[in-house]
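To begin, one chain is listed below as structure tokens, in the form predicted alone.
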Amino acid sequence: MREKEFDVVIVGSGAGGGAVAAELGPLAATGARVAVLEWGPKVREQEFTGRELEMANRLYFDRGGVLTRDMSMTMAFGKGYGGSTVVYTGTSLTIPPQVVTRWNVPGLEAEDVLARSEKYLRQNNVHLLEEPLLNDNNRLFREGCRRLGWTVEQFPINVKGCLGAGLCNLGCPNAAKQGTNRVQLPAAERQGVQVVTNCKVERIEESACVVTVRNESFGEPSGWEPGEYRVKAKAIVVAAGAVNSPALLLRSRLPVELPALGCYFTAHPALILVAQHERPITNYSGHPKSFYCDQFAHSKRFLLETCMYFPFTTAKSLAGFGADHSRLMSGMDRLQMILALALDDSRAENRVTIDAAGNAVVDYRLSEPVLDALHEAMKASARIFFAAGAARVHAPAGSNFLIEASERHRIDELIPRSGVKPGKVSIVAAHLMGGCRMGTGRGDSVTDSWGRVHGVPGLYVADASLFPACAEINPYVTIMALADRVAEGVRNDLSAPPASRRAE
């Protein structure tokens, strides 16, 4: 095994990853030795060629298709140079202040929170989307919400030069979307940080991390050769998401138990419904999600958002099979489609694990008001659809399969509660959270306010699984905020004497 050595390893290379390394980059540019371990790759630019299948192989993990150990649920998330934020819309919001209150964190502050969003807000071009390039499937949403009294708010988004491609979650094919691949990462390698590709870290030892580097068919090569490496550092920042960070963590050998590792992971579990129009509509190009509903947030616990997927997503959205099914999907471009989102509570039941092999599994019960907050957006969306003139609507849990504008008026017995249940509606994880929640102590936390593991100087944690519970919004920009107080705590902690390096 070949040994490697640095003052600080990042593993990931995502909102957490990225923010954490452009904030190390000065400590670098100075002669501190720092490096991002990445397990994908790093593809090419002629490589994203936004075909569905293919792009989901290279860009996310298990094609996109990771689901929770009872199947209940589809997990979709990142993997390669920039993470998530590769496949993410880029939508950035800030996190409402009286949500970081409820989380009830010691030494973490509404205000702080805020200011260091704004912060990633300004680096990452975030702003609104012009009028002119809103399509037609973000325009038809926006009508239907306004003639109904709902509040409608537009998503601010971080690109530079969009072409209105479509193609988001397949990665960007005109390098506008601003995610760390773009901004974050390149600005920390001009510093001299080293970005490490196709380099997956098996587990952390004392000060120490082991990793297997093994290049793929595609992407450019790790800048290492293949093989297996004892990489040691000061400190260790684990940024590998809501999912694979606490699977490291738990196949790691730390000195201290924790209790809440892998505890409290919430997903905002989402439905993709959709309606067809008589007439097509603009869908495919221009950004996808331009606008949002939370009209509902605090009453029945749930968001509508803009949205639109491609054929292979849309198709396992919709119920059953059949001539139905074929005649839905064969006239895509008449389709309107909202993505409904429930704001799931902390459950310490709902968690991360690993199997035998040490790979990461997620135990998530549906609870009861998890479903009836999605039987409530389900309805919602139909009302939306039908406000902006969609001619039919199909709802996954509905009585028909598809349910027409002459019945609009029945749609509370059209879609019934008993047909939200797992199993017979496709239910996707909006977005992956928790699972290393901050708080006091080892009983109910793994860190503490900036991102430090109890008991274990020198190891840290900087992405959602941070969070105590849900965002309640799209989280991406209070991550970055989030890894820029880990990257302050860390920049602290490797100026202190050894002898004050907190373990508690």
Ligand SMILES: Cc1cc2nc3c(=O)[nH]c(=O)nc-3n(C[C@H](O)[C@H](O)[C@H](O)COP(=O)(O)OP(=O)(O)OC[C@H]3O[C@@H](n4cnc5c(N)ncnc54)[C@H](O)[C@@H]3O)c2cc1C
Given for the second form:
Amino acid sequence: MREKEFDVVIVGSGAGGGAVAAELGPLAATGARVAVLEWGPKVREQEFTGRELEMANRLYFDRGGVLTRDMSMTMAFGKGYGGSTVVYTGTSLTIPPQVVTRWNVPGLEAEDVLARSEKYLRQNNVHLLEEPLLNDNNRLFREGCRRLGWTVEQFPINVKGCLGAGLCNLGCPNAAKQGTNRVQLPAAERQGVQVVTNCKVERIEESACVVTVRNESFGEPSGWEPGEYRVKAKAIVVAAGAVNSPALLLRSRLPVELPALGCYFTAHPALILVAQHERPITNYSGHPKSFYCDQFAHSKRFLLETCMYFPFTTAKSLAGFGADHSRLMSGMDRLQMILALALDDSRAENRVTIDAAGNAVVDYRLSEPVLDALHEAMKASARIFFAAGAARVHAPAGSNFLIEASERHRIDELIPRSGVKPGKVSIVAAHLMGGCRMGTGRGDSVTDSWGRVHGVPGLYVADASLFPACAEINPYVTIMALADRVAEGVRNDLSAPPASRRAE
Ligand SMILES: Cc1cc2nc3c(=O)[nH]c(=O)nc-3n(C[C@H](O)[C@H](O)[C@H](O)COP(=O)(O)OP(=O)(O)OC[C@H]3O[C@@H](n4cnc5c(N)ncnc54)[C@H](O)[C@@H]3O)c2cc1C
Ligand code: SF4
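Now that we've seen the form predicted alone, could you pull up the form predicted together with the ligand?
Now the complete complex, all chains and molecules, led by this one.
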């Protein structure tokens, strides 16, 4: 096994890892050896083709369809230089302060998270899209909400030179979306941080990572020769995402017991809902996600967002087979779409574990409150669709899968709660959180409020797995803000004289 040595190693290059890399750039510029080890490849510009199946294979784990153990939910998360920020939609919200207060992590103040979030809104060029750039799919959602008297807000997004290709979740082919692959990682590299792609961290041993480098048939080859390495570091920052960070720590030989490791995983379980209009609407061209409705976030625990997915993803989200399914799919230019997300409670039994080979397995049970929330969200979405003028609504939990406009006054009856069952409706998740939650001690958490793993000096976590409970909004800005704190802690710990370094 070959050996390498660094001062700091960051595992993963997504929202969390990218932010830490950029924050440690100045340290690298003054001579510290800092490396990012990223499992996936760096996809070349010409390889962003926008073709659904090809890009799903290049940019996601399991093509974006990682299943939970009971197969009731598929999870999408990215793999490669930039992680999930390469495939996210770029909606950029800051966390409601009351959510941070409810997290109740000693030492973590909402004010601090928001101040750091502001920095990333600036860095990543977050702004509101001008009115003429909004497409029908988005405008119809706003119109529907307004007609119902419901609140509707515009999403700030992080694009520069967006051409409205609508392909954000397949990796922007126009280099417009400002993920860590466009902003933080290049900035870090300019300052001397080394980003090593096609490099999977197998496990962490005392002050070292054991890694395997293996090139793919696409993307740039890794900067390191294929093979196994032992990479020593004074500080190791794990930012492999909410599924892979707990899995990596579970298969590592940590010197302490951490009973909460892997537990309290949350996911904002979601439904992709569609309705058909009589006339073609612009849905494929234009940025896909411009509005959201959080009117029911508190009372019924769901959020509604605009969205527009591609043919394969849409087809698998529709219930039913045969003629009705085919009619909906062949009229895609007339489809309006809404993403309905449930705000799930954090429960110890929803957890990341590992199988005998050390691979991540997610045990996640769709609880009754989550199914209740999705049921309410399905009915609310149907009301928005009809208020926006849809001719028929596809209701996967309905007694009939299609509800005609003439039946719009019977929504409560036609979408019964009994139809919202795991396995009957297609449930997806892309906001994966928890598993290495911050908190006070080993009993109920994995790290302190600075991402320091309890009882393991020099080991940190800096990604969505830190969330003690769900974010209740799209999470990437908050992940970057927390990662920013972790980077500050790493800098402080490294500059402290060895004797005064924390050893819990
Ligand atoms: C389709 C989609 C759309 C989304 N849209 C939005 C949105 O509009 N707004 C928003 O706020 N959020 C959105 N999200 C969520 C957001 O992208 C994620 O919450 C965020 O990127 C997670 O950051 P992270 O650092 O925790 O993990 P990631 O960004 O997933 O990065 C983890 C990285 O670690 C690497 N890795 C994993 N294991 C290892 C290992 N063992 N060794 C080395 N590397 C490893 C992975 O390859 C990956 O690159 C979306 C997500 C998806 C999938
Ligand atoms: S809509 Fe904009 S950001 Fe999204 S893929 Fe197209 S050009 Fe890129």
